[in-house]
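Shown here is one chain on its own, the form predicted alone, set out as structure tokens.
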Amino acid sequence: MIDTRKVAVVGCGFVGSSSAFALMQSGLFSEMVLIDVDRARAEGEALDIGNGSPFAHPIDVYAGDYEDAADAAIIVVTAGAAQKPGETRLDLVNKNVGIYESIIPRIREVGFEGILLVVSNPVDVLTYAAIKMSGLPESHVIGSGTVLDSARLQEALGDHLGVDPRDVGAYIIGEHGDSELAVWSSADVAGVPLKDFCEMRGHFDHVAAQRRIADDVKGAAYEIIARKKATYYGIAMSVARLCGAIMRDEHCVLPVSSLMVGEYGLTDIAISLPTIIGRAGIECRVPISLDEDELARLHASAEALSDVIDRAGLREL
């Protein structure tokens, strides 16, 4: 039976710990349980963040193994390699493929149920990689996919707009990496088209804006891990925002990494698009209207994220 106030968090690294600490403050858990292949730093994880509990809501956090995950409501994936100064989160596959085979078997060995939501990179590889290893239902596989990169894109457009990020209705889809697009074409602020508004604020040189807009967006993580070495509070924030779209039920729709089923033509690939999700993990993806170039980058996308999965031998499993 699935506990609904439990949840698991595997890999204890800088994204795994923090993702930790988000949830522990986010109230949506009484009870978290770490896991990593270094029992010791799950312990030293599970304590330091628990020294934190009267601060915040009740919660038992504590260093466990896979049979104590078996009752999560969801189990967040973020093990796997750290991407390196200069290295594409592509080039991380074979690395991380193989650590999933060593950790996605053991999730499916003790009866896991819930939901599984997978954040390590290349987060759309590894989402294809843990529905064929899980034997989970699809809709119970979550990639985090593109979340962050449009919080990127919201936030910059926000500064550039002089508004509230919050009110900036705009998507980045396809890969979470080199080859992801903004949907220009369909974005908004507080329902009124982007370029509208932009004129309204006093912006007319549109295709140079949104150029170095996605530029800053798709170099974001690069420019962080050239400075500090990892990027990791602001995906962390992105597990917990999804943790509360799954938990509270609430059907929004985010970018999440799923199983393609024909849409835009797209079949057997995890790739990000807009998606209602809830307590039952993906509803469906939301059709949002592509003009003719972004549908073709998408399928530009999709075709790199295909060769990937077609290299590493993963629809073989």
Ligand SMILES: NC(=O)c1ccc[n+]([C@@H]2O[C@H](COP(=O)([O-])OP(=O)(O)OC[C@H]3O[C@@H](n4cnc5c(N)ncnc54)[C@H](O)[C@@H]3O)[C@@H](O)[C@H]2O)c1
Second form
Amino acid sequence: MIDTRKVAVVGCGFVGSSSAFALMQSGLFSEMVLIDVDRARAEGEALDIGNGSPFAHPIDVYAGDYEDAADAAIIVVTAGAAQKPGETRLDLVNKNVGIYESIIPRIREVGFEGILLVVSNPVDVLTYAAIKMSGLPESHVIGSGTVLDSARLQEALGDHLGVDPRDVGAYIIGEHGDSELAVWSSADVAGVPLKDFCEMRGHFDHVAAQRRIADDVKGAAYEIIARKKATYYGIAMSVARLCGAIMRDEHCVLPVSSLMVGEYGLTDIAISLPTIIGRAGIECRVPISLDEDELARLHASAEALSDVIDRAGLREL
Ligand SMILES: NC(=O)c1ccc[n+]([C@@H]2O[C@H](COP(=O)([O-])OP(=O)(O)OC[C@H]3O[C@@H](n4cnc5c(N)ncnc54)[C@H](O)[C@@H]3O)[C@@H](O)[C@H]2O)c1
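Structure of the form predicted together with this ligand, given the form predicted alone:
Next comes the full complex, and the chain you just saw is listed first.
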């Protein structure tokens, strides 16, 4: 039976430990299992994060094994090699598919029935692999996808327009990676079309501004990795946001990666689109309106991912 107060995090490096830290502070769970091949690392993180809990919410944080995670409501998988300076997310595929082959079957063996949240990169390809390897219903396997990229877009537009980023309605969709795209055609602030809002705030050079902001968002991880070798706070907040959406059964719209079943003509790949998320995981994709150019770019992004899935031999799983 699922314990609705328990979460597990597999992989306790930069992303896993930051996510665990954010989850401890969220108050969503009263028990958290940390799993890592480096057991001492998991133990150290559990002790450190547990020490902070008296300032937040009571929670039992401990290093454990897959058996301990069997009844968790959510398992967050962040294990895997991270990008080095100059590497793309897709460069990580072989290494991280290998790591997933040693993790996901273990999760399956212990009879896990909750929601599997895939964070390791390339997240879309690993979400697809996790769906195949886990035997879970597709709706229970969610990739963090472009949730972080969309937050970066909201932040950049908020800065540009002098408005709270939370009031910006704009999404990055497609691959969480180099072929991602911003959906400008339906972006808005407080229901006002983005172009009109820009003009209201004295910005008229839409083409140049959109290009600059989309490039900054796409390049954000490269810029951070060049300076501090890894990105982790933004993704940790994304993980906490996603866990909150699931545990509180919010039915909120977040651009996660999930298996396509004909949306925009796409099938048999995982890719990010705005999606309704709740206690049952993925409820449905939201058919956001795309202009001709955006649709073509979404298809190009899907093709890039499809090629990687083929080359990694994941269709046969
Ligand atoms: N989805 C996103 O938006 C996003 C953002 C940032 C990073 N990431 C990805 O998250 C992953 C982790 O990044 P990081 O910076 O934390 O890397 P890291 O090297 O700091 O941590 C990886 C951890 O995984 C563990 N690990 C490796 N193999 C394992 C296995 N078989 N079982 C259990 N644990 C195992 C390692 O011991 C290590 O502690 C990378 O793939 C990175 O690209 C994703």
